[in-house]
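The form predicted on its own is given below as one chain in structure tokens.
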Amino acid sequence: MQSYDLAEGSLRALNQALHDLKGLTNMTDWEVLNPRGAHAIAAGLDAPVTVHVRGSTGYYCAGMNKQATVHIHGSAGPGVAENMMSGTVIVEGDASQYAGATGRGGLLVIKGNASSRCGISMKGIDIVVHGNIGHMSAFMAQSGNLVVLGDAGEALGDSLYEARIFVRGSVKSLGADCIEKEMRPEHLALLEELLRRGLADHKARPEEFRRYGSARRLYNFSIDNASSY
């Protein structure tokens, strides 16, 4: 394994490293140690390599993710996995706002609690998380999946496009358009096969959770709901 220790080097370093790992490598294991909290770290990786980091992030870490599986043995600040293309991130700890925003891809694990605005504009990312989210979650979610064995704050799923929401717990307010829907067979499979994923299937049966989704009614401008809009 590779060990990067940041009281000792540079974040620039630490990340010209890794992004250098685009194409072929044997160095597929990395560990990175004394993050105290540090911004940006490992984001915009491009390799299927695995990142462990040993302690609690700033934000945007993981950011941009492809291919690669980053581990942070912490919590996250702001952003983590933001606008991620494929490959896993695991926070072992909390996470901060508008965890895995505009997520293209891949799947985000959080095994603490998620603040606001978690999944907010995602487009095709899966998101687990084993706590609790904040206000504002999956704010115009565009597709993919957020799963969720605690509560959900106010205002979940505001604007809703197509993205899937599973929730275990209870939901303190329902946002624009989003509504509870019929969980079939289909969806009890998908969410089996998340929470397995998500390192969550020990905790939690689908059968314990209600789907939210898009009522569809402010696809198209209509008089009638302009106080929506």
Second form
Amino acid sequence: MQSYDLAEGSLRALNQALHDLKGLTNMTDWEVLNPRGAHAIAAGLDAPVTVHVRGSTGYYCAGMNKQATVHIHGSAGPGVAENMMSGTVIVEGDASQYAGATGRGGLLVIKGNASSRCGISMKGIDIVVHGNIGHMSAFMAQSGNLVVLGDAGEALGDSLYEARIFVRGSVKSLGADCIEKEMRPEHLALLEELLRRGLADHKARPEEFRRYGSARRLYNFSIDNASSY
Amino acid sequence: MCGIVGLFLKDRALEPQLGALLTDMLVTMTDRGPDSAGIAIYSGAADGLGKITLQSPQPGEDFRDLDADLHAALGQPVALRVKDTHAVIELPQDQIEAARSALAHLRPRAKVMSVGDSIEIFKEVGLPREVAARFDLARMGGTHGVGHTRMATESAVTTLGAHPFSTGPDQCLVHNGSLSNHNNVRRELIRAGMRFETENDTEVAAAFLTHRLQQGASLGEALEATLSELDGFFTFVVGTRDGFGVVRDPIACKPAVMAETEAYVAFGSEYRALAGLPGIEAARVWEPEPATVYFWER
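Moving on from the form predicted on its own, please list the structure of the form predicted together with its partner chain.
First the chain shown before, then all remaining chains and molecules of the complex.
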């Protein structure tokens, strides 16, 4: 295992070393010590490696991730896994605002709670939150899946496109054009798979969730509005 | 941007270290606010005594013989402690108003930063590390304090535009964000008799709270009222003689993280600010909820 202590080395040197892994395969297991809330730890990775961050991180940890698995053994600051392309990010604690924002692929698992704007503008990422999520989550979410084992805050899925949202607990309020939808067998199968991948299959069953999605009244062109354009 | 830090001690054994802990927290928030920095520290005073913190652009001239001049004006001795551009006057509590009137004539250039039983405020333009060093903040003790690093958006980078703002005895407020209805609220508060030193939006928030408190509201009620009466982005941290409070606007864009142990309650704009606190590994760390008032009192 490669161990890097941020109390001794610089963040820039760590990220450069991780970026240099592109194409290499013999240093696949990394550990980062003393993160102390630093920004952009392990951001921009593009290699099939695993990075264990031993503590809490600041803004944008594992942002733009491709291929890598980043495991945060603490809580994550704003924008964890922002714009992730592929790979896996696991947060053992809580995540701050806009976790997984604009994510295009991969899997984000938050074992604690996520705060406001979780999955805002998500575009294909799968997000599994074991706890609760805050207000304005999945705002303008385009595709991908957001699974919440706990409760959702105000204005869930406001101005939603085609992302799917599954919530087990209560929803404080739904945002504009977000509605509850029927849970069909294919959704239960999808959710079973998401819970398994999201390390939550021992905590919840697919039948316990409700599904939310777009009513498709807001973003579709309607001929009745033609004179407005 | 802007950075906020706050520390409310529950364990009296930590009181001598308050300034050192707050200074470290403040310096970690430098890249959120490199324009200016300030700190309000509640360090108490002997029984029956109060404090006035003054600031002057020409401290050499203004603070020379100030204790003697005040002694002559009040007919009572006062103690004067000069720290760079600021000076703390210790005097009997019942002389505070008389001293403020006298100071307006004796030293018209000097500004009152704070008055109260316990509070002292030090703030200046410059990097937080330099500001902290100028006032020797790390050597100050106290029960609780708040600090701010400023990246100015709504008014000029000046000493008086730096935070904390104090608009009432032992009260202070720091702010991350910007208010959009501050001109209107300022006009209403001026009609209600409040006085303002700057065009700054945060001073309006501080005066809003002071006015509500004067009207008989509890601090919790006054903080609650900011949610309906102030429009804009804000995370506020406030201090009173015995307490420490936090409130965020309902949208809560401005970051905030808190930590609590047996020994303290701490606030930081980011976790980085808390990472050096003793026992942080075992602390309860959480993000304060939007539109929710938090308050601790001793």
